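One chain comes next, on its own, written as structure tokens: the form predicted alone.
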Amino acid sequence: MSWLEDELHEQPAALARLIERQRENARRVAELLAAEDVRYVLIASRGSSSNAARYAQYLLGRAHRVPVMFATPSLYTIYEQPPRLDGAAVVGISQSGASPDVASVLAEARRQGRPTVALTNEPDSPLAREADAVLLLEAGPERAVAATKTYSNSLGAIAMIFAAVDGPEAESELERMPDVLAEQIALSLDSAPPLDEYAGLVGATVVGRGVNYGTAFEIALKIRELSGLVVEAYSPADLMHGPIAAIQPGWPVVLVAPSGPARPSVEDVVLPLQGRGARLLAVSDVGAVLRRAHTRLPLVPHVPEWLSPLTAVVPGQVTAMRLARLRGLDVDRPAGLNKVTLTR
């Protein structure tokens, strides 16, 4: 078994470990973000961590009712003209904690006297050293280049911060997620449809919205980094504002559409895409959505929507791994990529 598949299977245990060990740190972070002088949250991240940050935009925005936005690291590094951060709480998300540009955003925030938070798997990393509060991901060593358990635990850490604000019901729902995640992994592996017809594809599109907007980007990234294909992610609204013109007959489109308020808007693009001859792959627990798809990637039902990114990403991880193998590629060592990417 590859490192990637091993680590995919390790996700439920890693999530359970995070929830058990980091509860108090999550509450501390939630209190820091709720401080009276915090008027917005600024997140610095790269790669898969940026996809987790998209999830944070929704959950932290809902929990604290403040804008949540992305930093522009080049202003801090290349241009050396960082913005004023009055009113900001600054969060860095980095699995390795080693990316200089992410750490530089937190370092500047500290110089300006603003509170800083690190979500990282490495307690002694440069990012952790710049943080007033550290929420460790507790994922353990991850050897495969493509992140799986560190990504799911990044989502889990964000969910813990939300639950610390939302209260006991949310905490109880989160406590059940390691078992649900194990069920999803088994379902996605056991029910995986044949993908041979996609072996020769050159690219694909992924569509998601709401809390699963980041899931769409993470699935696109996993397929792209493991198979070298050109895969892009959009919200339904962004897709309809021009990019749909590039969808040609036979083009694969992955719809991330679990139950919840965002699902109808994702389903609204089905007819326009079918009219253009797209091959639809549906990630959903809704029978009506799955029946309209060319390829079905089912989800475990009855997952609260705010936690559905933890399960919705799994069919994408499995699909990305299987597509790479169909193309004869090494899933543990994608060409030209390293586990830790140092960007400035």
Contents of the next structure:
There are 2 protein chains.
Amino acid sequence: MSWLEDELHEQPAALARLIERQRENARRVAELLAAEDVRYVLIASRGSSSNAARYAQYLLGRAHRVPVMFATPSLYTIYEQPPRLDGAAVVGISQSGASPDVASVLAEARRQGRPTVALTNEPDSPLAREADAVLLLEAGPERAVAATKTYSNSLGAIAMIFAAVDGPEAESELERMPDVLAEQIALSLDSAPPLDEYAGLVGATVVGRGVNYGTAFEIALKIRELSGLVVEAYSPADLMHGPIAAIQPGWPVVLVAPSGPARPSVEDVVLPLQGRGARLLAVSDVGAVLRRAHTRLPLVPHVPEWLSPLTAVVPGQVTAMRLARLRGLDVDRPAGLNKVTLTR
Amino acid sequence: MSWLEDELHEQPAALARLIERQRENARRVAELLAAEDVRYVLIASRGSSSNAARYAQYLLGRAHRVPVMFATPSLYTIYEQPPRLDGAAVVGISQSGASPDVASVLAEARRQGRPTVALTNEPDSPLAREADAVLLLEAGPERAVAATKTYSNSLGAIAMIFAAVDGPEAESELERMPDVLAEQIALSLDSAPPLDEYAGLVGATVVGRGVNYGTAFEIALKIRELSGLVVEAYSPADLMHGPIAAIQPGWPVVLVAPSGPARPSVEDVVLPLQGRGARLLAVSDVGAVLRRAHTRLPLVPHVPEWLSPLTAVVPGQVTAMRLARLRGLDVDRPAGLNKVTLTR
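Having displayed the form predicted alone, please output the structure of the form predicted in complex with a further copy of the same chain.
The complete assembly is shown below, putting the previous chain first.
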């Protein structure tokens, strides 16, 4: 078995460990973000962590009702004109905690006396050292270059912060997720064979919105990293404002459409995409959505929408692994990528 | 001549008109953004306007030293859980001013008593009606579906807000730009013939950072809209964190690298891209950068970096138009796109 496959299967246990061990830290982070002088949350991240950050943008936006924005590291590192951060709480998300650009945003926040939080798998990392509060990802060592369990535990960590604010019902919904995640992994592996028709393709487009906007980006990144296909992500609204022009007959489009308020917006693009001859794949627990697609990637039903990114990414992880195998690639060490990437 | 080509050539005159007519409004907007209780700027936009918003993120971040973030319209429209906006000044950017999701963010800001600004070409639009201050784009009617002069005038409007804060030197630098833009259009049309080798391709990747991060996205969108190629944009740092895996031998990568602090960061990806066999195109005024590329898209020299997005987008507009022609497409009405897109 590859490291990647091991780590894919470790996700439920890793999530359970996170929930068990980090409850106090999650509460502490939630309190820090809820401090009276916090007007907005600023997140610094790269790669898969930026896709987890997109989940945080929606979830923490709803938990704390404060806007969540992404840092522009070049203002700190390249232009050396960091903004004034009064009103900010600053969160860094990084599995390794090593990338200088992410740590530099937290360092500047500290210099300005603002609260800082790190979500990282490495307690002794440069990022953790810049943080007032650290929520450890508890994913255990991740050896495959492509993130799986550190991604799902980054989502889990963000969900824990939300649950700490939202209350006991949300906490117990989250506690059921390790079992649901195991069920999802089995379901996605079972539903994978029809994916083989996509192995020879050039690329694909993934569409998601709201809490699953980041899921669309993570599915795209995972397939891209592992199989070398050109895969991109859009919200349905952004896709309609121009980029849909590149969807040619036969081009695969993955719709991430679990039950919930964002689903009708994703379904808005079905007819325009069918009109262009796109080959639709659906990631959904809704029969009506799955039936409109050429390829069905079913989700375990009855998952609350706010937690659906934990299951909705799994069909993408499985697709990425399967396409890479079919293309004869090493899933643990994709050509030219490193586990830890240092950028300025 | 197509509308698109007319409008491409109208850009210098449109920019001159904007600078002449909107100075007072730009000052008013700058004052509003500099109000004591403004901790951050929130921008709502879609399509090309989102690429102008990326310019604003860097430029207003540097002018006012406050973080600039993008709205998540679905929190307003789909989840109906808009964030608390105390500390925000809210800017909507939209050529038509018609898209409901953009106007709804300004409407919510008004409800919460926060200052609102519209950058729009339509004084009577729903967006303009929600704004305390309107900076009109003064581009005149734009008939081609793909934005050219409304995009460059959106950049111009943002540059005017910056100049109103930065002072007379910046203002006179901006006043020289209509002439420089005319020179750039002539230069880019002259340097276009080598682009013909790309007409049969599937797609391309565009890389830019800092003030030209949005330029990379706009070049990608323009080629995509007009030619139907799959074109995507990344910052060099984001590209290195995984997505570079999809760059296969022969895949075209456009480096947007004008003189300035962000240029070395863009050049960081040259060796990794050459290692993967990418075919490099360079948009630059720097000989050393142009010489490293397979295809040279020269920029007029001596443009201050903060204004370089006004010229750096032109080679992209010209490329988009040329590839569409070679592919036998109607540049004024790309298949399946509308001038005004209404999304929720």
